[in-house]
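One chain is shown next in structure tokens, namely the form predicted alone.
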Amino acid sequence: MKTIHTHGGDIYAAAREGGRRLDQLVDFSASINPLGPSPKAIKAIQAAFPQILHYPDPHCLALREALADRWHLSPDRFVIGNGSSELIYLLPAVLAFRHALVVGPTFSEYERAVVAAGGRVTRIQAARQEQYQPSVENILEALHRRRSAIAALFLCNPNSPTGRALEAAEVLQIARLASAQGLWVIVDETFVDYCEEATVLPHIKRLPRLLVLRSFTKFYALPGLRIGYLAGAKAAIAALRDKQPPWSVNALAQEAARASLQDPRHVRRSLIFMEQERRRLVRDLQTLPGVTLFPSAANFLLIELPPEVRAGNCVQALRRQGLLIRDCSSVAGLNERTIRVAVRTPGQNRRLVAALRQWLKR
């Protein structure tokens, strides 16, 4: 079974390898908001420094109350994790599902988490000829066909690394069928801040088997603090919280996340910037000979290089110039010519396009 075990964002290894400082690298491999964290989050971190003398709140109550206010739900419908990755690994272990359906090509950690808990995964892959847009009909058919064997469904929306998104009504159609069959439905909305109309989080009240993952890593630009959350039915959330390691979410992360939720101005700026800069980067990349771009609702772009080149060679060539991009050639369902790049600042994006153009000419 073909599985990827590496991710973007290992800027430290690249710095050691190239003998560079971190600020001499431009990381297009991790899709972080190029505007950085909210100014309110920075101030909250500074104000919270005295808290490092104490253990963090193990219940993350202030942050859960902020999320409850944001989503008009009760705080006991949220569990906070050391990044959404901690929660992904808790899910199969705590909810004891041993066979999951994963809609791909997608993030590898769903499969790894299920396998680590002693389970197995069946994949249903979106097709390249459909520009990797997931087929609702194919997903529903797979649920019907395997309803006696599957215990959970993982769906990333918008999907990483393809950037494709289903509408909320389509996700709910899938979730209703899966829930009616007694399946857990895990919708990873790590990138949904860029297309908030696609979220299904408010619907957890009516679908008790629906669990929604969100993150403060990408849109809120707090990857180094490691914080994410899961929303769902109270009983499932309580079970997950009960099995978490104690104090898994640090005090600075809790304060920064809470402040991020209270900065609508930064949210608006980030959305406007991304809409404009993604469009500009797409236009510039489309001028490269033989390159295929796929539509994206997120803050990154999936790119297929010309037939005669390989993603690994491209990644290494740009790495030597201090530009880090994501090699997606080992993602099940993608081919050996596929890379992913984050949308960054205008100057950085121009530098990326110029470097790709020069390398492709060679």
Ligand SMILES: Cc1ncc(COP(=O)(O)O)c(C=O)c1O
Contents of the next structure:
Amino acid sequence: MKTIHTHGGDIYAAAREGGRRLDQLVDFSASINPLGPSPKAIKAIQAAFPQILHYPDPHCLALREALADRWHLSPDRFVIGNGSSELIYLLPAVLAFRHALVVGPTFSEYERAVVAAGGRVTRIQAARQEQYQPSVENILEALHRRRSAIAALFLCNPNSPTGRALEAAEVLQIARLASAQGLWVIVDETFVDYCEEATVLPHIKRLPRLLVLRSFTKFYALPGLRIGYLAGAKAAIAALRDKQPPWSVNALAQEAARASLQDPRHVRRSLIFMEQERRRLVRDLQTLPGVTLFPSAANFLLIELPPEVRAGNCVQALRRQGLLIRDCSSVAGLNERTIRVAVRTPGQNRRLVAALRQWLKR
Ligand SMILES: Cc1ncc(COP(=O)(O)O)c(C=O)c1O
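Swap state to the form predicted together with this ligand from the form predicted alone:
Every component of the complex follows; first up is the chain already shown.
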């Protein structure tokens, strides 16, 4: 079957294609916390199981209250979505923007969502020679030069698939200028749990045009439950909630997300693990001849393969061994040699490096 989206994480297609069971695959293509969900989330799912007899709370109130507690903001500053993807798709229509600036190379869904709502995007691309670190200066300049039709800015921080992060102060500098110009500023912080000091979420109070997206998919490892949220000004949040399909967030997801927020121990373990394991994986990947690595603030690494090879061939070869990695050659602004791999457990990471070494030698 032809894939319509070029994202990682489609283990079902890979299993069908290779005649494998799901547990015979190692997924480096979707960047999920390798320690899995919080044990408290698993318990909450089990305890909430009888609730599947009922519709879920359409207001997600308990979770919004838990988020309000965590961020010291009121619950009506949060809308919960069926994954942050649902919210990305609601934004252009609900906030009525037809033309958005997107800081890339980045996640393709912002552009798809804007286009699906009948609009278009202008990209501001970070350069390879800057190791894909976004230039704040270029973004500010683009905002100064912008044409009046541009009504929103999308910034992913830390960015996927490059792994590069701006500091909170830099994001705020951009958000202040964009807000002053009347743009909506959507900061996607799906991976910010790995560098929480970069979050600008608390600033939604002072910047009414700032909207911050977060997810329970990656760090909290609940991709199959589909749950994420957006924080922002009450009026914008109310408008988004109003346009959501009813009951879009299921009961098990709401309970698992709430429990995940109450497990600081799992958070600490996950951060320490990632810090060590990312360093080790970087060191091992650096021993591969001709391979370029880019610095990452998240739980994945962007890799450029040697000049004579193509990402697609590498992805296919590893897929035949049950190792799924992300082909980034179709991401606008990245070249045909670029792949992304999630940092996983030590044994899985060693398997990945060995497979890459073998393939590069062929
Ligand atoms: C940067 C970024 N934002 C948002 C999403 C959507 O995540 P979800 O809908 O699972 O919350 C993804 C998923 O890959 C992502 O990489």
